[in-house]
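This document starts with one chain, in the form predicted alone, laid out as structure tokens.
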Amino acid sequence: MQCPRCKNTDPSYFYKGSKGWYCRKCIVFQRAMLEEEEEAVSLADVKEGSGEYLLQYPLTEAQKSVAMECAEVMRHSDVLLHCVCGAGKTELVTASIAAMLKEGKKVGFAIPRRQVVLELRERLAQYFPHAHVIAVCGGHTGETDGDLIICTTHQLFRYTKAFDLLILDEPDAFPYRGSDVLHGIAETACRGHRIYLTATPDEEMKARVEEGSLHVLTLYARPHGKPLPVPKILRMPHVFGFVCLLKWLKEHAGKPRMVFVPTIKAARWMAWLLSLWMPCKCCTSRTSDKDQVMEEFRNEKDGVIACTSVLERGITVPDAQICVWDADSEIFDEAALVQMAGRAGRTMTAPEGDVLFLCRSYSSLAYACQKQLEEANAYAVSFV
């Protein structure tokens, strides 16, 4: 028994109703039928001219030639984009987005949270001008059909067999990283090849790179050339920790400056203590209004929030100061550590930034973030 929408095979999970076997495992999704193939979901034609495209910037030569390869490659095979945070992962697909549009094919972009999918569609609809891009996800669901569908992970279960090209943006990172319900729904969704991009691919990829089921690519450089920020690191108790998050903050006055936090709790007591020194915004999970915060936040130019991993990724906030408070939380990985560090010295005009882990005790993970920014430095240069 498997079920044909999410493939699992668990039959601790499978329950026979009146009309028949159906999956528990993936019933919040609607109910599938084991009796009943999973059909392929109707979708209109991609219209002519969709594939015509125009970047904003031009890309570097590393960029153009880790593009045109994935462009190639990904007709025969799944294409693993192993690039640093930062380097144009969204740009580094647009030569293979647009050659499936050009071919009238199918194209979706998956992608962990929702106000990804928001920005995302808005820059997309930007380089393909002709194309029509809609964005599908929570209070976005009026319109589900379009020539590039941007979609967050969830929503695949719209699109039974719908895609000729599906890219996986942070495949490694919640709530796809360990969703066995999420794998199946986006190995359904696709009737071609996927792309993954992410700086910190988790050990099942890099297992399927070594057995030749995933042809990796690698981009060590941002756009601007400058290296990577690679974070200081300091260890003392909190009440030391707090004078020197202070000092820190006075320090980079005039810019915007993140303070990530363990928790959602850690949270708001940071964002109300701070508070008393500067105007401090919180944003978590929970927070309900996060796209009017992160707004607000990015035309502040000189604010503070203190925020929890849900910041961590696909967030550019221009000439941002990163400060992860509590590093050595066992909350954090290093693939966490990586990517809230990642959000410094991200744009052409901010190329540089600062960023400080401040622990209570030893942390390797923070010690092996610190490393693998020093060697991705290191593989730049190299290149170059």
Second form
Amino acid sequence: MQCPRCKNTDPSYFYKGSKGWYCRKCIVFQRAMLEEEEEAVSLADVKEGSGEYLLQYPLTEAQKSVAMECAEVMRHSDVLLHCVCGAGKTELVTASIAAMLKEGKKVGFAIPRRQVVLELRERLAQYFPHAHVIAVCGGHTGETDGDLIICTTHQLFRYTKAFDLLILDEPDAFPYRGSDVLHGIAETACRGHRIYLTATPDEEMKARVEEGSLHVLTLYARPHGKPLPVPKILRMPHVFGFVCLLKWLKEHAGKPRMVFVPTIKAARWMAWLLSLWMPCKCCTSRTSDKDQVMEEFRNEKDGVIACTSVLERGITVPDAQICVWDADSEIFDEAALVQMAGRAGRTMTAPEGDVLFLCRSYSSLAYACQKQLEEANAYAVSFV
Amino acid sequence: MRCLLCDAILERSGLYGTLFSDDPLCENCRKEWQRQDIHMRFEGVPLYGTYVYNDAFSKCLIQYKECMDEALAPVFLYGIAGQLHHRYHGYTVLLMPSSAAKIKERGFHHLEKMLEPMGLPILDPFEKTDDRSQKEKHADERESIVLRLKEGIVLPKKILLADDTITSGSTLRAALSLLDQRRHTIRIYTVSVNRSQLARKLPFPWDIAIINKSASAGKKEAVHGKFSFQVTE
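Next block: the form predicted in complex with its partner chain, after the form predicted alone:
Next comes the full complex, and the chain you just saw is listed first.
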């Protein structure tokens, strides 16, 4: 037996009710009966002319060649776009999206995090001025049908067999990563091929690449051509680390500075401690008005924010400086560290940034992250 | 075995847990439910409730009713069913009405499944005059629920009106208005009681001092005597 929606085959999750067997693994998305084949949802046809797009700035040569190759390969196989943070992954797939929309085919864009969905909708609505671009996520579920649908991975359950092309942004991020239910739902939502966009592919994806079922395209350089900021690692006890942090914050006064910490509790502590010296915001998954806090942080242009890994992905703050407190914590894995370091130097106007890792003990992950970024920089140079 | 709500593998602690407990929920999920014996009167009829309607309970109830997760049915009365059987010995359970379309979609009557472990005879005698869900209506419309008795149903002498939760109490009020209190002995049982209903519960005498205190703090008016009530204009 297999659940038609989440592809679960573990019999301990199946339950026989009065209407027959159903799957309890994906029960939060309403009951899925095992015997009934999931029916494809009927969505409106794509409007004509919605495939026209205009980017805000032209792609570089390297980006162009990857974008073209992607638009070609995605027709007959799944694609993994392995690009460094800030390489403009969204811009790379616009060509593919446009090609599909021109043929009147449905395209979905799924992201694990809710905040990123809203941000991305704005951007894609600018790129595709003639298309009706909608965002579907918690709190924005009034309208569920448009030409280009951007949603959280949880909302994919609404679109059974709806998409000819499904783009999965950051598939190695929580909660999509490690969730069998969301993997299954993403599989049922797509009738064509998928494109994965990530800077840090996980083991599962690497295995699929080796196997040959996933075509990998890589891009190591950011569009502005400057190397990625490589983290400095400082090892010392917390007390001295904090002094270093204060000194570092003072050095970069006048720029937005983000201090990543491992836990929510630590974020509150850090915000409180830093607020003795300077105004400091706090943003964690428990913060109720995250959107507003981020908006204020962006507008301020010289603020300090203590945050957990909620802000680790998909956030662009111009000229942000990054510090990771307790980088040796078990909570951060290599992907998380790479992503956090990738928040720096993302825009054309401020291509450089400073990244600082503060740890108490030797951390192989922090050094691995440093090495990975250095390698990416070396590759980028050798290509140019 | 896995916990029905959080999928964690069930582990029992303590002597009772390892030997006897067969709770389908894990200890953490069960702890979040606020068990409280609630005795109060609703429109003069004795009402008994077993849980406070909090977030965890409401989440579980939504999964059971809206996501149609039939497996959760035994969770609600676990450990209470036997007690209830004795408390209401000789009574017949009358279920509160649910829309026919919803029952057909679910394939089971959610209240019937939930209350089955009580081991009492169950009747479903009411039906709604308009078949809309509570959520589709305005607050003032919700108050005016009109029920009617199905045809050809003979009501027994001792009646237990049962529902999963009591929020505004308008459904129960409508059901009570159909019953003759002189002819039947009526009791009400709701699995959970909403906080707004709990607040209406009459306080014990020793609570009055506290109420007076908090009221005077808010209004900044002197209160004469410990047990005196405030006179409002």
